[in-house]
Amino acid sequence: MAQHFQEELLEELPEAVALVGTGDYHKIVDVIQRAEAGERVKEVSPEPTYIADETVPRYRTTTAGTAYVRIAEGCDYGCAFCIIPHLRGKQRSRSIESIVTEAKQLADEGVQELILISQITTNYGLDLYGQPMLAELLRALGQVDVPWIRMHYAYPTGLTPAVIAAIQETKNVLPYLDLPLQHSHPEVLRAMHRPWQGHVNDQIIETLKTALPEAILRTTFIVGFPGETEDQFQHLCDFVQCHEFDHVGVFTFSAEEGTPAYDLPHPLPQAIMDARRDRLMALQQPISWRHHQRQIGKVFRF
């Protein structure tokens, strides 16, 4: 909010006495004496550039076997429910070397699972290194004494055979992969311009359940995006129930202002949506049962 409502968040709360941007967190010492001293500060980069790196401190929020590492920051993509590339700037990655050094730190900490975060995980490096790296940073941090490392925000399309291969070879990385795939029909995935069409998730994803039969598969999708037709969401119903993903979370399109689909035509009652939501969280229901319900007498250790 401070970064994309700065000017109405101020005339908004006059009693704020400091305005800090998504890509202005290290300037916080500085930000706060310049308030202490009785200043008014607003300190917002209009194109965010800062990543933390593991020199900075960090004050862990999670159990203490659990740590998140940043990989990468924002988003080079223009999806057009997304405000994420406005809010956070183009993708700036972290170093190999420097993801390493923090997840080895954590690991002496006694972190037993880095999940790695960013907002195109499988995008990893392109920025940095001219060409996505995230089959060789798994393979670096395959060399730190973590149990457990687990990869959320992994694209369909970034999914590739060496990706694959470094899952596959290296020790303590799960095969656990979150799919932000947001819808299969390819009509609606080009008017939210998505970087690929619907048969591909389907190709990627029989490629992944044979490559890696254990690997537990996680998505998310949107439904009532403007001018989503009933064919359409049965599409998405359909798609669901022959893919049978392990956990899926679905949710109604919301109108971002800034983004492309702020005001296109055709939006769909919030009923509608909610309805559309329902129906397929229920169809989703007795799929994730049925897959928990394997587990029963498993025993997983770190």
The other form holds:
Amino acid sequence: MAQHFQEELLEELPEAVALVGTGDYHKIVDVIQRAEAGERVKEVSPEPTYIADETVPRYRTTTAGTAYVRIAEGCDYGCAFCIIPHLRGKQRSRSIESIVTEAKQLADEGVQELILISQITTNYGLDLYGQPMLAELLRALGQVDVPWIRMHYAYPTGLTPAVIAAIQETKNVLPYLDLPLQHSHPEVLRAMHRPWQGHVNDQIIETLKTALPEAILRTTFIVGFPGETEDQFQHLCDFVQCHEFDHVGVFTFSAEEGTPAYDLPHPLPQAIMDARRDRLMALQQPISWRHHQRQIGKVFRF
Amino acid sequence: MIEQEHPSSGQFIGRSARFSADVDGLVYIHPHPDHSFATSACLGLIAAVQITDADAYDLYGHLVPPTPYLNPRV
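Okay, that one was the form predicted on its own. Can I see the form predicted in complex with the partner chain too?
Next comes the full complex, this chain leading.
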């Protein structure tokens, strides 16, 4: 909000004493001191570049055994529906050493599960090292005494043989893949400006399942993108039915001001978007149920 | 991963490796039927659970004695 409406917010909220951008929260002490001294502060970097590292104190709000670890911030892609690049800036990754140091600190505090997050985790390191370094990061984290390491937002095209091998061979890395596919139809993916566009196809998913047969596959889809036809939506339904993901989240398209998709022609009525979301979720429910039924009788360590 | 405890009933709520925090389902865990292992689960730690029931979102089970041969990745 502060980043998006940096010019308007203080005017619209006369009771607000300070406005701090998404890339400026490390300046909070200075902001408070200035506000207490009577200044009405606006501290918003036009292009956020900051990312916290292992030296920044943090107060965890997750349950005791779990900690999120941000390995990179920002995104270099320009997906038509997404406001993140505008709000969070370009991708900047932390070094492997910084992440491992924080992971060890968290392990010493008793954390059992690290959840690696960024906008595109498979692009981790590209800005810092000149090439994606997720495989190297996973192997380095394999040396940390934490039983579960999980990552979110793995783009299918970034799950290279090196990354898959690192998942297979690093004992504490969970074979849990959260793939933000968004859609299956090539024309919708093209309209969404997705980085791989028509390449999300049956072969990529089958390749992943062959390489990581234990993998839990989670994905998210957007239904009702402007111009999405019934045939294109049915393509998505067939895709979900075919691949039987473990977990699926479905969202209706939301037009975000400032994104390329905001004023695209042929927007769908909310009622149609809601109906498509409900149809896709109803399609997925028995699939998830069958996956869960297969767990009955097994003994797991939770 | 044990995340919540109901002290009087001995029930726990946790997550398996299948479930990520905040976005996936939960595992509802009852004490072992003979109650002898109820104290083996601690908040924030990983415990051994046998799955006895499931629905589209969540799993249900009870605590069992930990064994050294269980694969923690599944």
